[in-house]
Every structure is written in C-alpha cells, then in structure tokens.
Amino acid sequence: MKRINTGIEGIDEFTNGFPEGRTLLITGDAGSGKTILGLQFAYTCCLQNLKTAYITTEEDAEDLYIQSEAFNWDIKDCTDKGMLKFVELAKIRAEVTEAEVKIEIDSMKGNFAKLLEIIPEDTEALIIDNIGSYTAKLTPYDFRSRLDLLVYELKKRNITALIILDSATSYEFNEIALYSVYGAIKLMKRENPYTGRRERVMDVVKMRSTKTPTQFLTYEIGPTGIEINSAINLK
C-alpha cells in the first residue's frame, strides 16, 4: 500500500506514513495541538506535489496562516501555487444573510456529504478541521451512517484524508467513529506519575495493515511542529 508522509518523523518512521486513499480519525483534548497536526499534514502533502484541500469549520484562513508561520511552515507559498486549497465554511456563513444563514446551517447539519459537494475535484489529500460542528441532534445510529458514507466517498475518489473530532463531540461518538475509518490517533494530556508533570501524549489507537505501537508515544510541539519526543518511544 502507497504511503504518504505525515511530516512527523515518529509516526513516519514506525508507519511508513499514512495509507494512501484512506480517512484517518484524529481527536483530542483541546490544546493537545489537533489544528497543528492538520496543517503539519497539509505542508508535507504540499511538499509531495499533491494537491491538498483544507475545510475549517471554525477558524479563517488567515489565523491558519499564523500558526503556520509560527512553525516557518510557508503555507501561503502553498496556496499561491495552487497546491492548497482553504475552504472556510464559517466565513461562507458569515457572509450571507441571517435568512441565509438559517437555511445553510440547517441544510448542512447533520449532513457530511455536503461537505463532498466542496472539495475540490483534483484534491488528493484532505483535513476537516473539524466535523464536529456538523453533529448536533444526531443520533448514534445517524452519525455512523453519515461518517460511513462520507469515508466510502472519500475512498471512491482516493482521497487521503485526515478527519478532526473536538474532544466534546468524540466523547459522544468515537467509539463509533473507530468502525468507519482506517485509522485513529488520540492526542491527550496527562500528568506524568513520575515526574509531576503534564506532558502530551500520542495514542495510536488504529491503522489497518500497519505495524503500531501499543505504549502512548509523548510528543512536544516544537520550533517544527509536532515532534515525537525520542526514539524510546519507538521501541
């Protein structure tokens, strides 16, 4: 299976990179850095010459931007080239009427394969940051339906994906998320019993037909981006 390099060396070297033309499920606390993880996938995929879209459901462009630069990570070379493409759904609501407003929030609720309807034809590579903005009042049984659906699209058109949870939302549903995907990482933070301190902490929970760790891998998030702490953690 064709890989695709995430740009966090960990996780690159004991996967090999992500599964071409599969969803990934990421969730986590809030602060654990799920938005640095996205766009530290977007960049590398850039750098691979793929064509790469990017749906915020919260943030604008612009503060992407920001922390991008915070990493030296020249997302708006991406851009101009072409290779990135920001979809901001919260700044398309934002400037239509209220009227306007009601009908596209309520179109769009509950409803993920809207949200196909978006990407951009040449897209091979995707981040949905994040879904769940788009789960209020559904049901389990609904959810999984819906997510089920939007993954066998996304594989239709081999489109290597990265689908962010917010920790409330995957509280409610990751257990049944884990079904649909083909793999998952749950960022955490914790304390530390030895030393007493809070520290990150990465969960490979899932990835088909790939060798993963089974310990938590501590991570930090660095002048880089996102860094595996050491090759401990590999072993």
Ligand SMILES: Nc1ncnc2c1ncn2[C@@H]1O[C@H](COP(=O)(O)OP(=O)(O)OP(=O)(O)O)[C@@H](O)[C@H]1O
The other form holds:
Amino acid sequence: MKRINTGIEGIDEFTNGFPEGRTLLITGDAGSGKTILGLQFAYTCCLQNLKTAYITTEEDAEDLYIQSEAFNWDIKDCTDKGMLKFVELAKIRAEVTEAEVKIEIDSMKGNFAKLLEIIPEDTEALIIDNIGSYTAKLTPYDFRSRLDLLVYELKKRNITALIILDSATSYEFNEIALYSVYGAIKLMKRENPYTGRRERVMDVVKMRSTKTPTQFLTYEIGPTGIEINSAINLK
Ligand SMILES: Nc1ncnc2c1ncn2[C@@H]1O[C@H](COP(=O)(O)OP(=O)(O)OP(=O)(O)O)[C@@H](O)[C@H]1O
Ligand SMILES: [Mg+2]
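The form predicted in complex with the named molecule, contrasted with the form predicted on its own above:
What follows is the whole complex; the chain from before opens it.
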C-alpha cells in the first residue's frame, strides 16, 4: 500500500505514512490542536505533490493562512500553485453571497457524502475540519451510516482523508465514528500524575495494518507544529 506522510514526525516514523486512499479520524477537545494538525497534513500533502482540498466549517481561509504563518508553512504558495484549495463552509453558513462555492447548505446537513460534490474532481488528499458542524439532529444510527458512506466514497475515489471531529460531538454519538475509519487519533490534555502538570497527549486509537504504540504520546505545539516528545515504543 502506498503511504502518505502526515507531517507529524513520530507518526510517520511508526506508520511509514498513512495508507493512501484511506481515512484518518482526528478527535479532540477544544484547542487541542486539531486544526493545526489538519493544516500540517494539508501542507505536507502539497509538498508531496498531492492535489489537496481543505473543507473548513468554522474558520475562514484567512485565519488558516495566519495560523500557518506561525509555523512557516507557506500555504499561500500552495494555493497559488493550485495544489491546495480551501472550501469555506463557515463563510457560506454566514450567508456571504460572494462565497467561492455555492451550495445549498440545508441539503448538506448530515449528508456528508455530499461534501465530495464540492471538492475538485482531481482531489487526492482531503481535510474536513470539522465534520461535527454537520451532525445536528442525526440519530447515532444515521450518523454512523452516513459516515460509513463518506469513508466508502473517499476510498472509491482513492482520496487520502483526514476527518476532524470535535470530541463533544464524538461523545454525543458514543464515539462510534472511531469504528468507521481506517485510523483514529484522539487529542487531549491530561494531568501528568508524576509532575502534576497538564500536558497534551495523543492516543493512537487504531491504525489498521499498522503496528501502533499503546501508550499515550505526549506532544507539544511547537515552532514546527505538532511535535511528539514521547519515545515511541512498539514492543
Ligand atoms: N504558533 C503557536 N505556537 C504554539 N501554540 C499555538 C500556536 N498557535 C496556536 N497554538 C495553540 O494551539 C491551540 C489551538 O489549536 P487548534 O486551533 O488547532 O485547536 P483545535 O483543536 O482546532 O480547536 P477548536 O476545537 O477550537 O477548533 C491554541 O489554543 C493554542 O494553545
Ligand atoms: Mg479547529
């Protein structure tokens, strides 16, 4: 299976990159670094010459450019070269008429596979940040089956995807989203029992056909984005 670098060094080390055409789910608390991880993945995909689309439901592209600058990721160059395209659903939701992509938002509600209609035909890598914005009033059963359908369609189009889901919505559906996807990573903060300090940790919940660490990996948001500090022990 061809693998795509995620841009997170520690993860690329033990996975050799994420399998092409598969979906990775990122869940996490507010401020845990989901968007930064999404941008890091988008940028890394562009560096690998993959046509990348970033669907943003909460922030507009301008904020994402600003965030990327903090890490010296030249996202603007990627969009200028046509490697990266932002689809700004937040803007559309705010009823900005000059929105780049015009879609009927109500028809989108919960109908995740429709998201694929608004990205370029030739998309090879996709980030959806945050799919939790489109789950209103869904039953857990509907949520699961619609997410399954999206993952299936992505695989059919051979799109390597990173789907972000806020942990509030993930818990609302009893974390069933974790079952639909090929790989899943949870981002959280916890208190270190030894130091008493709070730290950022990630749990690599699963990654099919890949040996994954069972311990929490501590990470920081540093000058190069998400940086894993833990030594990774796969024994
Ligand atoms: N340049 C930076 N250097 C270090 N840390 C940063 C930097 N920029 C942002 N952060 C930290 O990252 C956090 C936000 O990360 P991010 O926006 O990726 O979180 P998120 O999980 O997407 O949050 P939300 O649930 O609100 O969408 C900030 O709250 C801040 O603590
Ligand atoms: Mg975010």
